[in-house]
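So this first bit is one chain, no partners, the form predicted on its own, shown in structure tokens.
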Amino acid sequence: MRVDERRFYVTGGGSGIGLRLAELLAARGAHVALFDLRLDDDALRRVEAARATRERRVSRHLADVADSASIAQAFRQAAEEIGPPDLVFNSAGISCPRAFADLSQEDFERVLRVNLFGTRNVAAAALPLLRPGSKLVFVASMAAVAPGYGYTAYGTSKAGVLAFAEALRSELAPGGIDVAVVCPPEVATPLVAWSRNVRPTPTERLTRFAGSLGVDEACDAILAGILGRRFLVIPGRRAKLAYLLSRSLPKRVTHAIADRIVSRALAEPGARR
């Protein structure tokens, strides 16, 4: 696909990977639209300073993608502002790290509402726009591929958004609608910093064996994945061979070697449980 004057749609475009990746398509000549629930001044600068040419345009949309009537309506908007979208490229997401027992079904609903209804509320809001030849990405994660302690809920929710994508990719297919879904390991953005402080120390080194990427690494990997064909993109090779593993060994083996993992977390001093 190509970007220049091209219209890229990014949520979870006021921080982390959704951020980055619209910095890479204005430097690269796109039109980007920005959504999220907060988009602050110094965000839509950033984008607006990458911009290969002036003439390219970048607006800005405060959308709760968990809400269907709010992003429906800010991507109204958006396509009355640049035009309709060549890209969708959903990013936003939460997580809430706790083991089961100490996760509130209030906060199991919230990372579901988020992260899983919010995919196909943007998927939605998307397909009266889109036209033969445009694309719709949705963000999962490995925890969609290999789940484990303390992701209980946005494993579930990931794991959803990976399936709902691999049926949407068939559906719209004969239309001429490609659709994608991007499966990151950790990626250093303000969520992730935040969950660091929080999560179960088991999650924590759990995470460390999927690998963990900085933003900058982690989009260029991403925008030269979802540009392509591919329908799963995997960015870091540790990602890949976690990937791998997961699918090619047997479960029995799989969960030994994470069992073994987190017993050693948990005896550690003071570990988070």
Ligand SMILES: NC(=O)c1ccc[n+]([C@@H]2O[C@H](COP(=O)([O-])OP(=O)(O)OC[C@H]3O[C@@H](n4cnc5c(N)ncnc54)[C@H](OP(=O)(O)O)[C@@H]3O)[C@@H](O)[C@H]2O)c1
The other form holds:
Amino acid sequence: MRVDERRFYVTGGGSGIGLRLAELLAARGAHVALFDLRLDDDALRRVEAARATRERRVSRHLADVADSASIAQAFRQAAEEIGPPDLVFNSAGISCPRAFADLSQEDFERVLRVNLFGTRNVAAAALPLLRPGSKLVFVASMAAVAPGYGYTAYGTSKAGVLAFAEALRSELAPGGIDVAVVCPPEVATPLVAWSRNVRPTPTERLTRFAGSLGVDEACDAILAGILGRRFLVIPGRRAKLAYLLSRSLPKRVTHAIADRIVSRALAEPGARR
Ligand SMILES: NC(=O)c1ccc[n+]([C@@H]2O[C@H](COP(=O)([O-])OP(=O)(O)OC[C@H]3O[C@@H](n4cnc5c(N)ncnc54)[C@H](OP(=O)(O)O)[C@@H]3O)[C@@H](O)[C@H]2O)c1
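Show the other one: the form predicted in complex with the ligand, since we just had the form predicted on its own.
Let's see the whole complex now, leading with the same chain.
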């Protein structure tokens, strides 16, 4: 897919992966619409400063992906301002890494509402604006393919995103609309900076198994992946290997490896459960 003069909608565009991807797209000549709960002037300035030329437009829209009316209204507004999207990148998401015994029903539902129902709402808002040749990209996670300790809510939501994307791909392919899903390993974003201070030690150690990427490195790989025709985009060599192992080894083997990492983590002095 070409980027120059194409229109890209990025949810979660105010931070982390969404913000960096928006900068990269703007630098390649795209028109970009940013959607987020909060979008400060600094985020907007970063994307505007990255623009290839001043003719390229950047619009910002406050919207909650967990609220279908809010995101649908924001997409309609963006379509009026910069035109319908050639590619929608749904990066809005939250995490709540906690052992299930300590996870409230409210937190569980909040994670599913934003990550899974948010994915549904973004797809529904985008659908009337898409044409043959356009593309929908959803950000899931390595936790979708190899969920572990601390990720009952997050892993469930992201596995749901993966299944949703695969089913939707099958429905939209005959009309020439492409669907892809990105499964990043840990990426050093504000979400992770926060999460490192609260997540259980076993979650920390399991996450490291698939490697950790800087935002620039991750987003370079994500951009290359989503501009191609692949359905599943996994940034990072170590993450690709972890994915292949999780697919090819019997569960008893992957579970034995994970259980060993968990029991060692729990035995660490001061381990968080
Ligand atoms: N970073 C990682 O290690 C990693 C790994 C795998 C997958 N992912 C996924 O990648 C995506 C981006 O994560 P990130 O690390 O870039 O996180 P981030 O820096 O926190 O960026 C996510 C953005 O989405 C926004 N957001 C949260 N809930 C929203 C809602 N209901 N409606 C609209 N926007 C909302 C956040 O706003 P607030 O800051 O106000 O919440 C934030 O600006 C997420 O889907 C995440 O699950 C991240």
